[in-house]
Amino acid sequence: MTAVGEESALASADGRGSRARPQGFRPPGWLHPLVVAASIIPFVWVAYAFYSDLVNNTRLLTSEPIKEAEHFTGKWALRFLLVCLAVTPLMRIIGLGWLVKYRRTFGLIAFGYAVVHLGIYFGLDIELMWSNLVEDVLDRLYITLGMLALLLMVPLAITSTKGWIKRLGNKKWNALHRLVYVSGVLGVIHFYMAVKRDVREPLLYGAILAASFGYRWFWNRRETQRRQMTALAR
């Protein structure tokens, strides 16, 4: 999965890894942890939340703290996703390589409230029933492409360390990691079809995807017509 990749693989293998990374500025190292307690800030947010709207009865997650725990940490799982997608872009555009280790972080922050959303949803919306897990995943597309955009994400993750890139080698890493773009088409998706009504935030998201994968699409034209004009030059 290139969102969560290693700098080291992802450079060697789209062959650009040297001209996007900067030599002069490097980022503090206390940034990066920065970033990881950052990002966990919401689900913090959302454990207390539901917990004082079961034991002071508060109504912070509204009168349905399941649903709407369930629903949260959804978002955020997306949101994080498409940050992870976007990071490649801006890396590009704005020349800052060493925004490529991000990748994998919030690749990982993704899977990781993404699971989230689903241990809310099955122990806790349908409390452990596997008999209604089953029907729904049969019987309610959204939450079957829910589920298979999680999926997809379950070997990325796994196959994230270095390790892993060294056994599977670069081409066959990064063929497996593209499986990233799927899954965050099916996550748009299931967003918008589980929001029914006010479907402004899912096409935004869909918005930000389909400008990530078109400036990937100019960026690989335009690396294929400068080798392509490299080679008649010789």
Ligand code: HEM
Contents of the next structure:
Amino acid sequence: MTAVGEESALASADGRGSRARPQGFRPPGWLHPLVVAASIIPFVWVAYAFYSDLVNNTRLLTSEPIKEAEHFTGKWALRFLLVCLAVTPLMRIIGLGWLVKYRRTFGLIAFGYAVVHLGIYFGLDIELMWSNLVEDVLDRLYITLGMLALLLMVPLAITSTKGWIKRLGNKKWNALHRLVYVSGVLGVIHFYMAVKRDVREPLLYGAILAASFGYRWFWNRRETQRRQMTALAR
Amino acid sequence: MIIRVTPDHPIPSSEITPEGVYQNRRDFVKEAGLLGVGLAATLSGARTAKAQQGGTSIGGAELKGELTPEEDVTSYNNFYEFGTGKDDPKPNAKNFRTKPWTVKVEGMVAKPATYNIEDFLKPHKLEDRIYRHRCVEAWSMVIPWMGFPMSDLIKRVEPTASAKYIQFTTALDPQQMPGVRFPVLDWPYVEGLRLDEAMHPLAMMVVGVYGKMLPNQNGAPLRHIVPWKYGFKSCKSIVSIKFTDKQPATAWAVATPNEYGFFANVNPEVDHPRWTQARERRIGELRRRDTLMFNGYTQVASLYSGMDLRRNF
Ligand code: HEM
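Same protein, different form: I have the form predicted alone, so give me the form predicted in complex with ligand HEM.
Full assembly next; the chain just shown is listed first.
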């Protein structure tokens, strides 16, 4: 499959790609690998900083590197989830259908950060204590919600391959992947509840999420109206 | 761990007078040096000997080997007036003016007065004490403070018979404190103790740490420390000390009453709603350790006999 063919196949997985305006700018082949590489820079940094703090006695991650790394990866998981959810509005606004591929990319990267976040929490923060994990998930709503956000991302990550898109068909695939909205909302609530008192950053993320939902709502309404108009015109 | 209390204060005081500490900038380096010597002397000298004889360890010399590095003590701080990140206070408090400084003693007290800090400290002999410091966020440190017993201060200003509580208030200056421009807490920061808690020999007014004057981010020029309570119970940069018959409306208890109570005694059996308090991470250590009842200072238990510590968290 050629690059162009692949993109149009994926664009139609959007269900609305056919309506995307004529493609202007074509991305060079190295753009995608570059974006992926850039996305893992925060991870590389936190891994290096953690190592340095432990071995070289630096304080790149403050005096409490485990907590800091936990927060850091949680934040980046949420940021990439928001970026993932911003792709569709952006695609429609600037009319670049090929962007659709980046939705899956950012979704997978968000998932990756969330898994590392969970790993730090379970492996280092609560030191593999299953009893503590169970207690946290059952008694502490913000952890329940975080866990749910992550679990919902698992089927999405698994079915993110081209094979699965084909197997499920566009319609089903799109329906399933709408779960990412739920993960986004749960992620923001989880963040909001996790901070002690200073809720400015979680509120900002909530606002970004709301904006991307708001845009979708308007777009869908306009689409419905347009469809009704076309039906009438016939 | 049981630590025996002796009624009369066993801690050798350093001979450095508060005026010395607050001499002008030129002398400060020298003073800081002297304080350092004082600290080292007290640590290695009398107190260690006492500890070896199995005597009291209220000065905390047995914790000497566990001291948290000064760099952590002075760079990892919760001081929301200077920002909510724990690495915010150090840079944001850098230019905080602690000179001149006045402390108001008010309320139900025989000798209400507004002191400048030098006069306020003058009658007190400074001493060094090493305390465990347990944050409500489940991290902890071991810190060598310098100051004087809170009870000395209380005796000196003579609260009236009706006074039941002591209330501390932190400075509030939006010009100098970027954190108070947002209503993260109901400023100014207020804390308080029951008077019998405040009279306990472990409760301490603090002017220095690690043998030096308090850095701004640690609450210069005057803070207090109550080592059996979570760290937020201690007010930094104190401008007012008030005696009252009503339980003070303390900052965190006002902000989130279901999470933070008035007493806030370190208690491994009473969890914070969002995390366990059974274990803590000592700064500088990788693994968590068990949290001790009253942060190890079980000699305060009698202050709370008959109280349900689960309800009075
Ligand atoms: C198994 C699932 C998860 C668990 C057990 C979990 C657990 C935690 C814990 C323990 C904290 C730290 C709270 C504290 O002590 O301050 C935290 C914070 C956070 N988590 Fe999660 N989390 C999970 C999933 C997620 C997911 C899926 C996201 C993002 C989409 C996320 C984003 C965050 C953020 C942004 C923070 C706050 C960081 C900060 O306060 O600076 N978490 N999480």
